[in-house]
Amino acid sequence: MPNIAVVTDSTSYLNPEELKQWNIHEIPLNVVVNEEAMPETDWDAATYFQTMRNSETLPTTSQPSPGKMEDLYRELAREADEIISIHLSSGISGTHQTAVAVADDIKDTVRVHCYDSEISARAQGYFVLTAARMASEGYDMAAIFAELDKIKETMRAYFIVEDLRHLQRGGRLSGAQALVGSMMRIKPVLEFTDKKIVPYEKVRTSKKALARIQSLFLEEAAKGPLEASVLHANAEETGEAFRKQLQEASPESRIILEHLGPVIGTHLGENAIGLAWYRPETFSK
């Protein structure tokens, strides 16, 4: 039975106690609010959006250093086999090529294994729990590899956002299209595609963006039960209301409120709400 020890990045927001319950490895992204860079995971999500309201300038997000990433890789391999080790979408992050760079510097003292989500938040962190609990099991590298491929067939995540300063400031809008937008108050749904957050669509008014992000849910839940996470950036009322909504109307599925933490909330911007989803399967050996 091999002896796999799995990471992840902060951004896939798994709980203390599924970190600890599944012998998850979490390395943290930081933020950078007035030049001063902090682990994410050192803010909670009210002081950390009241802090980004509050300042002069829009906070920044960087990836962890390779000396720490390498740190913790050293140290698992004093027991571990193998590493696999799952982060956020290569699109959006440097994250996962700076763990594919280190994992070949350390590749005569431990195997490492990255594993690029393609994706953040809650729906890289049904990646990083399917991983452990199949390596708790016994599998081998690449059974879990071919269930996380599995997976992403069916994954999907959308997003609302409030404030489009933060796509503009990304790139994803036009300083133009941004003005135009806010006078017009459309909503754009945004995915991931292609390993990035594009625009999907663009509404007019919040309660148009969550009930076309709804009635693309119950589209693919008529198909089958969904494993659904409800996303929101400091937005629990709207999300939990949200959630409820949808589980009203999709019983069979499972679908639970995860928060949108700093990094991926300073891209996304206070208020922004998600939804990801993918269809489980029972893996087999």
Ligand code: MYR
Given for the second form:
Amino acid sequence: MPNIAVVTDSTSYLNPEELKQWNIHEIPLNVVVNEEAMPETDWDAATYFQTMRNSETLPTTSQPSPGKMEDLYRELAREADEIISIHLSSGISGTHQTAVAVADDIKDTVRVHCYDSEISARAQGYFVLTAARMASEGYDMAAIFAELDKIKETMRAYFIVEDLRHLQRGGRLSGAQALVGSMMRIKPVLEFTDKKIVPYEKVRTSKKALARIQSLFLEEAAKGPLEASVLHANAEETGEAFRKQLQEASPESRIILEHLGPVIGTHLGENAIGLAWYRPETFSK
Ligand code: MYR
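Alt. form predicted together with ligand MYR, vs. the form predicted alone above:
Next comes the full complex, and the chain you just saw is listed first.
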């Protein structure tokens, strides 16, 4: 049975119990506040959003250094035969490409297989949890990659932000030319397409935007139960109300509430709300 170590980055926002239970190794991205870079895992999310609110210069983010990735892979190589390293979309961060480059540098020591989740946050976390579960059951890398690709087929995330300028400032909003000029007045539903964040539909209010996300979800849930997460950037109450509403509308789906931490919060801004889902197949059930 191959000994496969599972690595992800901190933007999966898996909780410490999950990391421990499934033996998942996490490499943090950083937030840069007042020119000081710190791993986002050193921040409590609520404190971070408060700091962001009060900060004169808005924080930025950075990917893990190649050196830190290499150290982790080398340490894991002492026990593991192979490593799978699952990261946030390569269309919004250089983390995946860095992992690929480091993997190539150390290929004589250990084989590191990098997987581009093409998404982020708990949606990425679902790939990680599935890989970890399969690794613990002795599946090989080919079977794990095949399962992750199957999950990707039905994985979707739609979200709204309070202020689009965070995404625009960080250069993470693609295909938004049509929104320029009306940025302040609309609440577009956003989604991931081809690894990038793009506007899905222009809506005028948050209420209408959430209703649209709900209808997209229910359309899909009508075909079979979904595994889903409501995601919030320091907006637990709104998130929980939305989760409850969705759960009542689709009792057979499993819908949890999860937070968006400092790195993703820097780019979406406080009070962003999203919904990520996929249809569980075999190991991802
Ligand atoms: C870096 O500095 O490399 C990190 C860049 C992170 C960009 C995050 C953009 C927002 C992602 C939204 C995820 C929505 C949840 C499904």
